[in-house]
Every structure is written in structure tokens, then in C-alpha cells.
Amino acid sequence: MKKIFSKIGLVGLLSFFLIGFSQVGMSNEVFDLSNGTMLLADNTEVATAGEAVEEAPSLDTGDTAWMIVATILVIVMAIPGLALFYGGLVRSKNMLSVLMQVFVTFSLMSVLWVIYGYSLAFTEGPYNTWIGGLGAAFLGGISGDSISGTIPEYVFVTFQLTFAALTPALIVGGFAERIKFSGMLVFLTLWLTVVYLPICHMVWGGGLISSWGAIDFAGGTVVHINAGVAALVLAICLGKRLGYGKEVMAPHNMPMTMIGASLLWAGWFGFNVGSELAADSTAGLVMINTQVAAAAGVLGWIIMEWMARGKPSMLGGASGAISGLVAITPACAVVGPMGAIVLGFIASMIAYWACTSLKKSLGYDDSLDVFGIHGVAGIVGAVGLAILMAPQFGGVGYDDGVTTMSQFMIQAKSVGFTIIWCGVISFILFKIVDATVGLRVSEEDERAGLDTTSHGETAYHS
């Protein structure tokens, strides 16, 4: 299993697989998830082929209420959720650095999204097979009275809104405590247009990975195997930490580290249950399911702490938790309860020996575990439906023509792509960025710690 998870977690370093895109054309047609028609900027509804036209859709108060909740519970998943999980695990004079990067890199992402984002990943363009068109681009053509399935349109941009501004602030644990603010905000403004709004056209958009037939309810491979594979390629490229492996780097604060994890627990509802798009039966699956893998996870953890080194920490119980989270993200409106206990405790497991064993053998300084946690949890949750949904084991089952070894196939294949896809584009956008703006800071302000140098602040005064 060792060489299986080596292999997989280089592929990304070892392939170069680039595929350029370019838009020349303008859209106004939207995609409508819901039903998979698309609606044009005035609501009229255009029928796909060999489809008569159909009643435009009406607005549900219930499920836009719903979504606009979903919408604040992932928002509250990064700021303060995320933002305080990373801080407690830096040390105390780079704290603020990390809380810096995770708050604006949230923000920049949202803005880039209203105005050329949402429009790339969700409307068709020329090149609809890898990303979408600009038909939306400054939210042109949207407007208060605009519905995507049962809800405002706004909403429905909101709320992927909070998905694309959340991958690219995982990553910044791949490479804290030595990044330039800068040069950071420059790769992952790259970063969210070449690797995060192609893969999410090609998996949600109606896109290549969506032909294929692959199953991503919620972000496996859109966002955690995007964040996890960035951040290793990241670590690896700037290098490890001044004094890693001979410096102790213990997390300064794991009271806060726990108040991060359990605000992130709590707004992952949010983002599992939101992406439903309405309060329904599906709903009430994917809110079980989303519970009672984050526990597994917890349980998996912390026994292979404990085996190992004989404690479970406090730490391993947090790191489990997210673990069977991001395991459970694609897989929880296809497998049942006891299925997302499996896929929760399984994943977590994995993961551990992820963020132990193969990190050590391989050297590389992932700071805050990103590739360990998000990475192979998610890579493991995005293969792991297609075991896990058969109804054997209390899943919804699989299409006419669809057998487990076919979908589970397709889900490699899917994990393959965008492991491919991002590993190398990341490589080549460090490459750019460091080249221009540079990416690592200097010996001396690494030394001295970024909140002084990068912000000229402390996070704690004596």
C-alpha cells in the first residue's frame, strides 16, 4: 500500500499533462444544476435536445432559506474555522501570518469570483468540454429575479462562491510559516484560474470528468484533492522549513487548533448538506452521513495514535475529524450510514499513516498536513463510493449498466485527471511566480517570524 500511495501522491510531479484553454466567445446561458437545462439571462428556459420545453422553474422559500444558512455555515468553516485550525498549529510568531493568508486569500478569491469565476465554471462556452464561457462575467445578465432550480440565482453564486474561495485558502497550510504574502497571492490567484475553475466546470459546469459519469457530490476532487495535491507540490518547491527535522515545531495553541476543528465539524454541514441545493429527503441523507464520518474518523485516528505511540492526542482526534469529513464530502448522498462509518474510519487511518509514514520516507515538509489530510482523504473517498453505494452495503445503488468495478474505474480516472491536472499546472505556476514575484521569504525573516516581517504585528504580547 506503501508504493500504491507513493505513486500516487507523485503522479502529479512525475506526469506533465497541460492543457491550454482560451474564450473568445460570450454566453448568457446558464447552467440550471438542478434539472440540467440551462436558463437564459431573462429566466426563459431552453430545452436540451430532444427535450419538449418545460415550465420555467419557481422559487421554494424553504430551499433558499436553507441555502442561504449552508452559505454562512461554510463561510464560517474558513473565517474563523479554518483560519483558527491553521493558526494553533504554526508556532506563536507566525500566527498571524497564517491568519493573514486564510482571511485575505478568502476575500481576493471571492471578488476574482463575481467577476470572472462563477462565469467560467458554470455557463457554457466554445471550449465547454474543459471551461466554461463569459457569458457571466461581472454577474452580467443575473439579476434579483434570476433562478437557478428552486433558488435565487445570487444564492446559488454565493454558495459556490464560498467553495472556490475556501480550496485555495487549504492550501496555505502546505507552505506555512515561509511563504512571501505576495508571491502567495499571485500563484493562487493563478491557481484558481487554471487548476480550481476547470476542474469545477469539468466535474459540476457539465464538463470532460461529468461525462464520464464520475460521482462528486460535494467537492472530493474539486476541492480536497485539488488543495491536498497543490500543497504538496508547493511544499516540495519552496522547500522545507529552516530547522526542520531538528528544531521542535509543536503547535503553540491547541485549544485554539480544537475551536478551528469543531467550527470546521459544524460548518462542513454547510457545505455537504447545502450542496443538495434544497432542503429534501437527500438533504437529511447527507446530514447523517456527514455526522457519523467525522466521528469514525475521530475513532480511526486517534486508535492509530494510540497503537503507535501509545497516547491518542488531542491533535489526532482533530485531524481525524477532518479526515473523515473530507472522505465522506463525495460519497455522502450515494452510501448510507453505516457505509460514511466505514469511509470515515477507513480514511482517517489512511491518512494518519499519510501524515506519518509516507511523509517521513519521502522527506517533504507539508507544514500543516494539507496532502495527508485533504489529499489521500479525499482520494480515498472519491474511490471508496464506488464500493460503498452498492445497496449491499446500504447505498443508493448504481445506474442501469453500472457496476461497482465500472464506476469504481471511473472514479480512478476522475482522481487520476485532476491529480494530473493539478500537480503539473501548480508546478508550473511556482515556477512563473517565483521567477517574477519570488515565493520564500529570506533566512532572516523566516528566523525572526512572519507576523514582525510580513505585517508588522504580534499575535501575543508579554
Second form
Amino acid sequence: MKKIFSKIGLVGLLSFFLIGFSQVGMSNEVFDLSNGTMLLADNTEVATAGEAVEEAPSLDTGDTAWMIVATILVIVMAIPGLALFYGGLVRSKNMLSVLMQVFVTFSLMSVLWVIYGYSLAFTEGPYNTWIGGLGAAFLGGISGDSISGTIPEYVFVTFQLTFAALTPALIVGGFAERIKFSGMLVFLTLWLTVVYLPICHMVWGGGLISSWGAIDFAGGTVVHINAGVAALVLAICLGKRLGYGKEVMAPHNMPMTMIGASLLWAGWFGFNVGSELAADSTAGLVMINTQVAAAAGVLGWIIMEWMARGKPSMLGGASGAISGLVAITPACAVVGPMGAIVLGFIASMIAYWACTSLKKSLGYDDSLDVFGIHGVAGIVGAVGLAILMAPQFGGVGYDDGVTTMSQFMIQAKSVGFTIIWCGVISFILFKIVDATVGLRVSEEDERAGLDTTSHGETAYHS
Amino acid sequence: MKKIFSKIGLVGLLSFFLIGFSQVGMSNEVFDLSNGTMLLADNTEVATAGEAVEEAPSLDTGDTAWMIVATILVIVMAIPGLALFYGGLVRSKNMLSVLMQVFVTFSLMSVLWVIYGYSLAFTEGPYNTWIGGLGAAFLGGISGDSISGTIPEYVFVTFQLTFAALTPALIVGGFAERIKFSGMLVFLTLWLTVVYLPICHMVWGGGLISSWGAIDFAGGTVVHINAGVAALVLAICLGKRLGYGKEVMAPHNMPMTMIGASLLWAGWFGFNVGSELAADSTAGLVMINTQVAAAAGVLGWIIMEWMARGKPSMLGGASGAISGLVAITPACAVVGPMGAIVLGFIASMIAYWACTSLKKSLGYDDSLDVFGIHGVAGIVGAVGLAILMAPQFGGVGYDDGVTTMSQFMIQAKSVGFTIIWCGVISFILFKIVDATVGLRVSEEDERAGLDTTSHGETAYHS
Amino acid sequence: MKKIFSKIGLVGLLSFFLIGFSQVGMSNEVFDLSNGTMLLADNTEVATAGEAVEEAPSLDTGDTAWMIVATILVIVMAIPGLALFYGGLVRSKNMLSVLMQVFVTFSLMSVLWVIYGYSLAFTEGPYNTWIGGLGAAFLGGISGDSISGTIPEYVFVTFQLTFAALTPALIVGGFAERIKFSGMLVFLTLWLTVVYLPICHMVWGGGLISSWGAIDFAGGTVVHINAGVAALVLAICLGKRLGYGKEVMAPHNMPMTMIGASLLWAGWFGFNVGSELAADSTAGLVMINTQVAAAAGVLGWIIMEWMARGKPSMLGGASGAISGLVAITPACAVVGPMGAIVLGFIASMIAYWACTSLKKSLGYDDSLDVFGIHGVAGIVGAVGLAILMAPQFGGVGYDDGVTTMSQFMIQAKSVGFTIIWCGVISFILFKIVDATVGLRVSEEDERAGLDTTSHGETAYHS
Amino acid sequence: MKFITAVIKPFKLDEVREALSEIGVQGITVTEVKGFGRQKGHTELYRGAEYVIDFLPKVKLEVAVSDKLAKKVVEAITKSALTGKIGDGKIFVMGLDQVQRIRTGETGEDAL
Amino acid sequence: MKFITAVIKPFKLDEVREALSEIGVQGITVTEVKGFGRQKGHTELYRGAEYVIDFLPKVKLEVAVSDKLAKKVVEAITKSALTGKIGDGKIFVMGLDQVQRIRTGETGEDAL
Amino acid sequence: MKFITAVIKPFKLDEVREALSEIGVQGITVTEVKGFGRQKGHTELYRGAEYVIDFLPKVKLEVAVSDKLAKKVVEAITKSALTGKIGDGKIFVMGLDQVQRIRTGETGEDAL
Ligand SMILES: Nc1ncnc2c1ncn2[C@@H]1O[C@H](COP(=O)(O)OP(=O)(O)O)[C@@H](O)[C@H]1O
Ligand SMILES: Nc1ncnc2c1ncn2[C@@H]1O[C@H](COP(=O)(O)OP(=O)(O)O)[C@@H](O)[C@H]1O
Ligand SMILES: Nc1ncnc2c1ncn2[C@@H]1O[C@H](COP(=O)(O)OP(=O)(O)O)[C@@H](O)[C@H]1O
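Could you drop in the structure for the form predicted in complex with another copy of the chain? We only have the form predicted alone so far.
Complete assembly follows, chain above in first position.
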């Protein structure tokens, strides 16, 4: 217990450091304040993957075609992409449980999104700084003819649905192989409601973080840091898997993980390029950036492995790709292709360090390294973009009155804020759900594997 | 033999009941007859996923872009989607045979479609009520410049090709693990010709069923009921697999089934949204409906399992998703998102009942529950839409002069008609092919597995 | 060593024969020469999948939407498509090594493309006949607003990136199960630079081969013949796998190969239809052609197998599909659907013969038949299109002054040129890299499998 | 005590297990094996490569029993595994010096 | 010499291997097996089809040792494989007539 | 009769099977096993987790033969499975009390 708190403390410290750091920076910005309002207004445009600010609200078939596809691509990221990426890494006795956790989480969140999620995230509400309203609950008020920007609003709703369905599914990797299925569903339902929806609203729905001028094009904070931190909290609170560190827990099916990583890679274009909400020039930039950041991530990780132990591994390649993709997510519309390569390369190396050295020294059992990859590379991307968006690095440059330093501070602040919001609330939710429904299976069930004990099935027969 | 007939009788009875029911309803509609003609004309528009009725026949790149992708998505549904969904469920000794059956069926039907399928389904012919003509055989008369609606006719041809190639492949699940490969190809070739093409023409090509005003947006009757009934007839006529009910016939690779289900889910957007033939507002509605019906289907099935035996299963989740998707297929452009949730949820529960209780009590061996899922959920969707399209349930509402009851009757009638047409002809085809080419492998071959005996291969080596 | 040369000689002979043959044809064309200039100019339009020749350089959202998707589809072809197609065919001890080879090659080439590949292939340079310049190295000079035809230049860059990343990955099949990982990366980097980029420039970048009037719509020479020949050279030079011809080297996971083949099939629409660079009428033609050529390829191969040994196989079906797809690649915009069926069918049969009889009689160990399928079917497609593009076979017809014979000669010449260019340089590169970095693993490592010895992992655990 | 090893056709496993349970056998250990014998295998062809697969999938049972039960076990297996077709398998009986149950430390026939 | 066969719970394998190494055993052969015994299995349900799975995953160790080591081996396995719960497994000891190391041709205890 | 168990390197299986066929052995049962011995294993690394894999893939053959054939069998295996490198494996010979062919009910050497 003590150890848990010390670990949580560590993460907390990091966040405070980031926020504090940003405050220091802020004070340097005092003389920038005159430009402040303009700055925020301009930046918001970049930051809001969510809102449509075009004036001519007529449907464009090209944009609509692309956004339908982008939505499908994000679905493929979750099922089967993420499910396989994770599933391949567990022991065969838990394979189906992981697939099932991702599959059902994805489904449940989809339904919740229609019932109240979209409304709380993307409409105006009485507490608009933090969360939207309930005006569009059950998608009330949206008709087939509603347009959002140049696409049907239903397409926008579905696109955002996939983000809300994917993010909780990402957390599965943190508690895989020991979570209680019912408890997980309850936890993630609550988590969507009080962590994801507020952060999503704050970043993309016109709330607090967007008002700072933070840039998060496709979800570095909303999706990856959020999921990474929640996974870390749960991994620590749940405790390690039985036999962790003693028994061999090698991935049972690496090809599945490779398929998953590849589908995540391909689907990520839906995620990143789709966040432009149009098939335009910026979409082109996002596209090349996404591709090369992933590729550079692969190279970054395997070079580390090659140097550290003489052998580059397939899991390393796959992990590097995901790290590169996570890092470019917030940055993909503001850096140039060479900047994307640098960002992917470096983020991947830092994630490598997090998954090996950091994890070992802290001693938590984040089963599938959700924090090490999504959390860490997400942070690197979110703050790194402030530097790489500079024109001299091929980026799109800063808005008037914004400097590298000031953007960096804003980014750090939004990251720190997200870590604390998500970390604290996830911890509280853990305590509540663990005390009521329960969140860990019995020792006997964990031994036998969740497939038979939780789901009454076995992944492989002859 | 007697038992077979009694089972076929049962299905027949059900159909007659549906048709009869619709007649009763029809008589209530007598006073609606004045509006009849208008009604039919209007409804036809909704019902025809096939025909282009726009007046400005100029190519739209956005619509074309979407339809190219939609076509590819349906291809992915078949290969590898459906092949894996099915393949994972059989024993490993029959894995390749199932993959092969789907793969080759898909290929053969593709070629037949170009030779005569498209022409018989979508052109006018002398017996236009039942079937089209042969004017476009070998795609004669279509040039690179031909436009269908706002897309190139070749794209329309290819999109419809994928439906015609997927539907026979769906039937594979009914006779898996015991069919003779050559017999299957002959049977399915005949089935395409005298079952699929006529029904397709009658629903989408301007034939009989569309003239009733039946709504089948993306293929509830044409694809799912059709395939489900044919699979049932073959399963009954072929008899059970050796050892059925005694030996363990557990799925040999559930992760493959999960991948398949996920790809079906993703591909289904091509199927449903693609049936709009454009990237427009309706496409948006179809999209959200498809997503939430699938998600609700997952929840419906696993809730049933959870209540019935305490454990929700991965196969249950996957089956629920497919059930929800099947149910929303005919309905996706006429119900609202909440209606889609209800439809997916209920259809999934009824399909669950069909795959467990109904199947057990009737005692047929529909190897992979094609009837239980595609047939049953297809029927629920086709008739259920009549209710859920009501404006008070968020649906698009009825055409002038159409009531819930009258639409329901029309739907029931078209379902009943399809069941009888497909059931009777499939039975006759079975008898013919079984007597000539043969449709079941020898006992020895079935024991050893079809992979080595029919295809000279083994799925897995070390 | 002597044997190697005799085999290389054989391929050389074949090429000289093709070129010589074309010379003979050329002499018949003397009287066509007056039309020559026009002919070349016109043909170039067809041949250049690379260049944008539209006059109105404004972005079309529909075309852009399609091209973003097309690019993603080609990515899916490589990872996981090709990786699985290949990976399933090796023994389980080498599974990860193959996945890794494809994955890292794909990533490395992506980065190289941005650094200098795109520039050398698609810009003008001092040696423009052979290779482009370095003006766009690091994508310098391209901005977010650059337009190429009707799409953002970044989209075009990324689309072409996928071709350059896929082609070297195709070669992996030739040396699988025995290559040294580091040597492979060095070899493929050099190969991209001095084989792929020049040929790509010569065909699509306005260089030599395009000036002949050769038709290669989507990459028959650039991608498939190129990869096939390089694989053959490496397979011969590296020597056979230990135990080849004696031990059982059956595919360890055929379902993976089937998934791979299916994804290649689906992704190929991105490859072929994407090469039109627009969602227009021609795209429709390319689409139906791609589908039916693949389907006919399946039928062609399994009919051969059925006749030759009484059993059609899943691997045969998959191989046939790929053969059909390879063959239609250069031809997809100039033949009609029936022509595509014929081409796919015949190319598949010839590839069958190459993979069985030819390979056995020459005795090389092209592990996964890259030459037999990509090389051979690529040649059939490249020269076959000259015949099938004739209007009487439903093709688009020839440009003024071009005859079947003259087009055939041009095709043969470009094929022969590619074979020699690729063959000779690949051989030289092999010698250099083998002598420096080394290209074959030790006997002991090959025995134990590359997964553990090169990558420190195992594909499957329990 | 006897240590009886039987190689049978895979699909007969359940029947044999039931037959053994009936005569009072309390424990069985089962292994998936490949058998080579008089029953001929099959040929597999992967593109150009032809492989003759001599080994057929079989299931091996190992049962430790008291001397007096041994005969009944052999009989029970013979009966329940029989199809009459080639490849039905073999039963091997060996002497067993000692048995120990890990959980309790019991030895001898008590441990069976 | 003795040929000792032990059936244990899979997750105990590493512990047992270490215990055996400690007392000087130089070679072990391990097989994944399925065990049927007093420990009850579980039920699996696939749509309508319910299967009772009586067989549980176990690991079988085979160790050939000299007579004098045999007792210590049995003890070491018993100790290291023990969880105290049902299904811990059995140890079977049989006589071993002869051993030969393939690489060197050595026979008898030298070959172990 | 003798029950001969041999652990060999997997890629030697075909050669051994042929050598045994030649000297008249009619049946063999083969199991995929993992071996622990003098031959050292390898290390696998999955992100931060390092596992030392001591067990190497081996193939186990079981052959029941008449007493007079036993010696030839041991010799044939020794010869055909030999690579001379560590890890070539072992051959274990045990006494076999009884054999029965399921299909015919034959016993003793006739059943082999
Ligand atoms: N001498 C033997 N030693 C070990 N296993 C044997 C022996 N003879 C047969 N077997 C096993 O029994 C199986 C069946 O034997 P086979 O000769 O094919 O048919 P049958 O049992 O009808 O004589 C073989 O596949 C093999 O696994
Ligand atoms: N008589 C036997 N012959 C062969 N194997 C046995 C025998 N009895 C038990 N086993 C093996 O030992 C395992 C454990 O036995 P079980 O009866 O479940 O529990 P316990 O070892 O606690 O008595 C079984 O799964 C089976 O593999
Ligand atoms: N005492 C033993 N009991 C059971 N199996 C053994 C024994 N010694 C060796 N083996 C098996 O033989 C294999 C080879 O043994 P090893 O010591 O590695 O090399 P070598 O055979 O060259 O001495 C091992 O992997 C193991 O499976």
C-alpha cells in the first residue's frame, strides 16, 4: 500500500513539475499578454479536431467520403487491431479475455456515446469550462440533415464515437490477465463519464484546455496520456499478476501482435488524418507525418535494442511503430515530415527506456506497457511539438505572439493537468469499484486463466 | 427423411404464416388502396439500393471515392472476414476447407457476375417481374464512361458483384466440415442463378418485391434471409456431421473468429452505407445506425449468456455483433440511432434463442448457425423496421398512406416470399446436385478432415 | 558457382530474347515512325501513374479522399498483408524473422523515400533519362499547399512512398529463412537506390522507358518484375536453405497466408485504382478489372492443380489470386473486364507452371516463389496487355499509329530492359554486401531458426 | 503395479476415457502424438513442393494401475478404441516399481 | 537405473527443474499433456453447444537417473511441485535397462 | 520385448524413421517434447522482460520391439540421429511386459 502511494506520488510529482514548469514559463510570457486573446482564438482552431468552424455549412461529398472511411479505420484500430496487439502479448489462457475486454468495452462505450457521451463532450453546458450539457442526449436534436462543417453531423458523431470507444479499450492493457470482467465494465463506464468526457470537452469541445491555446490535433492528451495514466494507476492499484517476475509470461502469439500493430498503424491514418475532418491540404501533411513518424519509431526502438542487446526484435519494431504514432498524434498537423521523423524516432527511444529501465526500477506491472508507450510517447509528442512546429524545423510555425517557450509551457500545462485529473479520478474510481463490484479475480481463477473462468471458453482447440 | 420433411415443413409453415398474416393485414388496408400507387412509387425509392434515380447523371468524385471504398470493404467482409469468422469455428482438420470454400466461391461468383449475373439482376428483361434480361451479359454495352447515378457504372457493377459473391459464401457455414468441394461449387453456381439473381432483381432490380413497396435497404431479404434459409435447407438435407452431439467440436481458433467478426463489422459499413451509393446525409444516418446496432447486438447476446449461465463469452459477443448487423441491414436508412440500438439488441437476443433453444429442439446441424444468425436476425430486422421507422421511435416515418401495420404486412410478405422461394428451390437444387455430382464426402474423408482429403494440405505445421 | 552462372545466364538469355524480339518487331514498324512522336506523347499519358498532367491544379476533395484511402490500402498490402502471406509459408521457427524483415524494410524505405527517394524518382535531374535530381531531397520545396494534379502533393508523395516501401519487401520471399538481417537491410537500401528509383523514374518519372511508349499502369515492371528478378538473383546467389528438398518445409500456418492473400487482394485496389490518382471513370474500369483478374487467377490455378493431381488447394487459390493481380497490374486501365478475366486466368496458369515445373528443373530455392509469381505473372501481364488492349477484346484500343505488334515490341523491350537492369545490378549488389556485411546466417543459426538467433524471440508460446 | 501405454485414434479418446472410468481407473494422462505404422499417411502439396506425410495424428494414454486391474484395462481399451480398421493402435504394458501422489505423499496403490 | 515420470501442474515446471538441477540431475525431457483425475475440469459453451472438458493441462517430466539418485529425485519433485491442492500430480518410477548417449555412444550411468 | 524411448533433434526425425524402417521396425510413436540438458538454451527478451529458455525443442520416439531387434534399434538410432554436437539426445531401453494390437487383439511380438 505504501509502495503504491509512493508510485502514485511519483507520477503526481511529475505532473506538478510539468505544471509548475509551465507556470515559470508563463511568467516569462507576461509581456505577451496583450496578444493573448488573439493567440487563444487562433490556436483554438488548430486544437479543435472537434469543432467545425467553417462558415459555409454545405455538405462536401469528398470530405464526407473520407470521414466515413476515417471512422471505419478507427474502428479497425480497436477491433481487431488493438485487441490483437494486446491479445498476442498475453498467455494463451487469457487470450479470449483480452479480446473480449476490448470488444465489449468498444461496444458498450459506443452505446453510451449515443445516450449521453456525445452530448456531454460536444455541446455547450452550464459548466462549459469542464463539461458540456445534456441537450443532445440520445442524439436528440440531430437529424439526418444536420451538417457539421462540410460533413453530416451523424458522421462527426460516429467519428468521435470511435475515439470514445477506443480510449477506454486502450486501458485494458494495464490490467490484462487479472481483471474481473464485470468490475472492468463498471470502472470503464465511470471512467468514460468523469475522465474521458470532461477532458475531451476541455480539449476539443471548447472547454478549459482549449482556452489555454494547447495544441492537441488528434488526441495526445485526450486519448493517449489519458489512457496511459489510467492504465498505470490501475496496474499499481490492482497489484502484479501472480508469478510476475518469476514465471515465464512470454507473448503467446507474436504474429497476432504484429497484425494488431499493423492494423493500428493503418487505422491511425483514420485517427490522425480524420481529425482534420476534411480531405484537404492539411490532410496531406498529416498523412505523410503519420507514416514517417511510425516508420522512424520502428527504427528508433530497434536501434536501441540492437545496441543494448545485439538483437532487434519484432515486438520492438511493433512497439516502436506505436510509440511513433502516439507521439505524432497531437503534432501531426503542425510539424513537417522531417520533424515527424525526429519526433517519432526520439519518442520511440524514450518509450523504450520507459518500458525497460523505468518500469523495472519502479516495479509496477503494467501488463502490456500502456503507460510506457501511450503515456510516455504521448507526453513526448505533446510537449515536443512545441519545439518541432518551429518553421526552422519545417513546422507550420507559431501563431502571432506565441514563442517556442510559451507554446511549450502551454503544452506542459495541459499534459500536467491531464495527468492529475486522470490520475486522481482513476484512483478514486478504482477504490469505489474495487470496494463494491470488485476488480480482481480470485487467485485460483487467475491461475486457471480468465478464458475458462470468466468466459467459459478456450482460445485454441485442435 | 421423414424428419427432414417435418423440419422443412416447419419453415414452410412459418413462411405461410408470415404471408397469410400479411394478407390479413392487407384486407385491413382496403381503404388505403386509393393511395396505393403513390405509396408504391415512393417506397420503391427507399427500397432500391440498386437503382439510380437521380436526374443529373454526372460523376461525383466524392461519391465515387466512397463507393470504391465501400466495394473494397465488402470484399474484406468476404475474404478474409467471413472466411475467418467461419474458419475459426471449425476443427483444425477442416480449417483450410472452409477458407477455401469461401475463397473460391467468392472468386467463381465474381466471374459469373460479369458473365451473366449483373445482366440478369439489373437490366430489364422479358420476364421483368422475376428476372432481368441478358442484354448486358459479359458487361456488354457498358463502357468506361457509363454513369450510374453519380458514380461510374463499373463501380456500381463491382459493388453489386461483391454482394452476389458474398451471399453464396455465407451459406458455407451451413454445410461446413462435410461438404464435397466440387458439389458445392455446382450447387452454389445454380443457386446464384435461380435463387439469388431473381430475388435480387425482384427487390433491387425493379421486380416483384419492390413493386409491393417492401423496404430492404441493404439486403435483409436478398442477402441474409436468403443465405440463412439456404443454409438451413442444406444442413437438414445433408444430415449432421459425424459425431455431432457426441464428440467435442469446439472452435479450433476463436481469435480467428474474433478477427473475422471484427472485419465483418468494419466491412459492413461498406455494405450498408455503400448501399446509399453516395456520401450524403443518409449515409451518415446509415453509418451511426450500423455502428450502434452492432454494439447493441453485442450487449444483447452477452446479457442473455450472462443471465443464462453466468458467463458472457467472446463467441457470444461476436455472434451478437453479427446479429445486430444483420438486423439493421434492411433497416439502416429508415430508423433512428435509438431505434437501431433497440433493433440490434432485440434481434441479437432472438438470434441467441434461435442458436440455442430452437436449434436444439429441432435438432438440425447448421454447423455455424447461418440460419440462427443470418436467417433469424434478418427476419427480425426486415419486419421490425416497420415498427421502428415510425417517427415516434426516431425513424424517418412512413410514406403517405402507409401505416405501421401496412408496412409490417408488406415486410412480412416479402420475407415469407423469400423464404419459400429460396427454401423450395434450394431443396430441389440439393436433390439434383446430390444425385449427380454428390454433396457429401465419404465417412472416412470426413473423419480424416477435409483439408488433407479434399485439398491435400494441412493448416498448421510446426 | 558454375551452376549459379548458368542460371543467371538463363534469365539473361530470356531478357535478350525479349529485347531482340522487340528489335525485330521494331524493324517492322519503320513505316509507323512518322506517327512516332505523337504515339509516344499519347502513350506516356497512359503509362505515367506518377505524373500529374491536368491543367487545372485545384484540389478535388473526392480525388483526395480516394487517394488517402488508396495509400492506406497499399500500406495494408505490405503490413500485415505481405508479411502474413509470406510468414504463413515459412516454418514456425522463422515466422517472426519474416514478419520483421517485411516490417522493418517497409519502415526503413519509408524514411529513405522522404530523404532522397521521392526526389530521385519524381523530379527532373541532370541525368533525366535514368534518374531524377535531388532538388526535393528531404521533401524540400514541398509545402502543405503543393498540389499534384487534383490532390495535395503530400498525398502523392505518400502514395508513391508505399510503392517504394512495398517493392523491396516483396523480395524478402526470395531469401526467407536464411538471410542475415543486417545484410538484408544494407542490400535493400542499396537496391532501392540503384534499382528501384531509376526504374521508377524511367517508367513513371519521365525517363527512358516511358519515352518508348511502354504501358505500365500500376507497376508491372517497376514493382513486380523488378522484385521477382531481384528475388531470383538472391535466391540463386545465396544458395538453398539447409535441408531443402529433403526435409519437410511445409507452411507452418496456412490461415495466415490466406489472410495475407486476402489483404493483398483488397489492398491491390489501392495499388491499381489508386494509380489513376483520381476517383473517375477510369478508376471504375481499373476496379472491375482488378477484381475479375484476381478471381480468374484463382480459378486458373486451382483448375491446373485439379487436373494435375486431383485436388485444388488453398495455397493454390491464394497463389492464383496474386498471380492474377500481378498480371493485371500493368494492364488494368487498358483492357476490358473480359480481357482481364482472360489475362488473370492465363497468367495464373503460367505462374503455376513456373512455380512447379520451371522451378524444379532449374533447381533454385526461391523460398516463397517471388519470381515464379511476381516475376512470371508480371511478364505475362506486361506483354499480354499489348494484345488484350485491342478493341476487339474489349480493350481501350491503341493510340494512333500503334499496332498490336508494335505495342507488343515496346512492352517486350521494357520488360527485357528491366530484367537486365535489375538482374545485373542485383547480382553486383549481392557480391558487394555478401563480401562486406555478409548475407547468410551461420548453419547453426539457420538450424535453430532466425527468430531466436536473429531476433531473440519465439513466435508462439502457450 | 503396471504402467499401461496405449496409442489410439484421436476421436476415440472420449469413449476410452469413459470405459476406463467405468472399470474404476481414476487417473489418465493423455498426450497428442504422431504415429507411424501400417496405416498409410497422405501426400501434401504446396505449390511445387510435395511432402509425404507418414505420421498420423494419434492420442497416447498413460495409465498406472494395480496389477489386478491391468488386464481389465487392456480389455477395456481394446474394446472401446476398436474401429476394426487399420491404425487402431497398440497397448503396451510395463512394470511399475513405485508411485507417489505429490499432494499427499501417499505411495503404492493408494497413490493411483 | 530408474526412469521416473512425473505429472505436475504446468506453472510448477520451473521450480521443479531447479530442484532437480540442485540435486544433480543433468537432463530432463518435458511434454505438455492433458490429465484426467480427481481434479474436476470445467464446462465450455459455444453458442448452443456445451462441452464438459475433463482434461486439464499438465506437464509431464521424464528423468532417467541412477538408482541411488532415484529416491532423492522423487523427494525433490514431491517437494517442489506441491501446492497441497487437488491435481498436484503423480510420480511413477520404472526400471531402466539401458541408456545410451547418442553423441558419444556412452552407455549406462555415464550416459545420464 | 523392449520399449525403447529416444530423444533426438527434431530435424533428424525423418532420417531416424528411415533407418528404423530399414531394419524392420514397423511402428513408431512420436511426440514433440522440450529437452533440458547440457546443451544450453537461449534468452528471449520481450520489451523489458527477459526470459532464459532452458528448454529446447526435441522429438521423442517410442518404439516397442522384440528383444532381438532391440540392439539393432539402438544402433540404428545412434547412427542416424548423430550430428556429433551437444544435444544429440539419449536412448532409454525398458522392459516391456506385454503388447496388444487393438484392431486384431493379437498380443506379444505378433502385435508389434
Ligand atoms: N512397435 C511400435 N512401437 C511404438 N508404437 C507403435 C508400434 N507399432 C505401432 N505403433 C503405434 O500404433 C499406431 C497404429 O499402428 P498401425 O501399424 O498403423 O496400425 P494397427 O494398430 O492397426 O496395426 C501407429 O501409428 C503408432 O503410433
Ligand atoms: N493412475 C494414473 N495414471 C496416469 N496418470 C495419472 C493417474 N492418476 C493421476 N494421473 C495424472 O495426475 C494428474 C493429477 O491427478 P488428480 O487425481 O487430478 O489429483 P491428485 O494428484 O491430487 O490426486 C492427472 O491429471 C493425471 O494426469
Ligand atoms: N537423464 C535424462 N533423463 C531424461 N531425458 C534426458 C536426460 N538427459 C538428457 N535428456 C534429454 O536429452 C536431450 C539432450 O541432452 P543434452 O544433455 O543436452 O545433450 P547430449 O545428449 O549431447 O548429452 C535433453 O534435451 C533431454 O531432452
